[in-house]
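First comes one chain, alone, set out as structure tokens in the form predicted on its own.
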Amino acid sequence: MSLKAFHIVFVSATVLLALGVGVWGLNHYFQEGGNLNLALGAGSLVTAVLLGVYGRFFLKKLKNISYL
């Protein structure tokens, strides 16, 4: 597996993890309240969006390099 392919898999996994933590944090905020749960959920969702933007930038930058 090339470094490019590994990078894509790793960024995708972190986006999914950040989305999961964001949904989990916001779910706890709406059920129990608490500013920490809100900050965790919102921060994780913002992180997921920023990682998605980074992933697109990475793919555009290395579009001429193969995945092998």
Given for the second form:
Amino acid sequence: MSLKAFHIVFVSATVLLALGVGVWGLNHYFQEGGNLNLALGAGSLVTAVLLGVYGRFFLKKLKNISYL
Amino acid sequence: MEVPYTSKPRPDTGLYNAKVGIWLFLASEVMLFGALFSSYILLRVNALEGTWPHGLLNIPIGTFNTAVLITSSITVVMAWASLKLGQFNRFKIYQGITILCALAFMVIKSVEYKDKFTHYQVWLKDGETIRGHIEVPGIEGKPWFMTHKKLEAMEAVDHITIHPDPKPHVASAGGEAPEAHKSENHGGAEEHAHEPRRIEKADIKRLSAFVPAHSTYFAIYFTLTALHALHVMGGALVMAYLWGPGSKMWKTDPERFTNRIEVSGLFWHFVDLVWIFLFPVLYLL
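Output the form predicted in complex with its partner chain next; the form predicted on its own has already been displayed.
Once more the chain from above appears, this time first in line as the rest of the complex follows.
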């Protein structure tokens, strides 16, 4: 597996983490309030979207490099 | 005799030597961290209800450190891609940013560790438990690694002062949130719960900083995060070498140098992936 393939695995895991943290933060915000919880939740969801966009950009940029 | 397949891939496997080597190494690393993760899960699942500490870590700092590591993974790939495109100067920039991110991670982790080493839990003989920062007469500033045994040995000291943590025990992003209200306020008005409080040495049953000896939770927390930090340091050292003196190889054997960067990048991704699992497990859940 090349660095390209491992990076795709990594970005996918990171998107899942960001989504999870986003849900966790917003859940805590709705239960207890707190601006930090809101910032963490919203920020993580935005990060998940940005990482998804980055993943597509990365695949396009390195389309000529092998996955092996 | 020249060692074959250091640059070109071996025809039957399609891989050059170092890539086979790093994946074998990473497989052993998966077993190491996998065993520790399994230990953590089993310890936590089997802990008596209500005894597993929760919300003792600083979530904003942990989140920021996670962002730093994710950034470093992006730049390490950009460094490798730059070499693939023959852009050595860009490689230098991206690899330099990666090393800076690694250093930033270590600095932030050190700050987090320092806070744990000066943060205490006191168990009183009447069953009450208090968490916070302490002052010990004769010791300037916040004492490090103080224990009840050390306190007993200090004959001139007859009391300590504790500044109880201000927030109730809930795991939220508001920073460290100790177990506060259920046991710490018994017998006293809640509005006085966070004021500095004098505790007589004779009333202390146990005193511990947030160090491995504090609890199973901190033992496994420090084992996992310190092992991870060692990997970060090792990766940073290798990448710094490849950024500095090791980069001379670009002039003599660019393909082999690019392979080295790929291999170091694979290791770095593994280290970051471990953190991606560690962060939610230790900080959030």
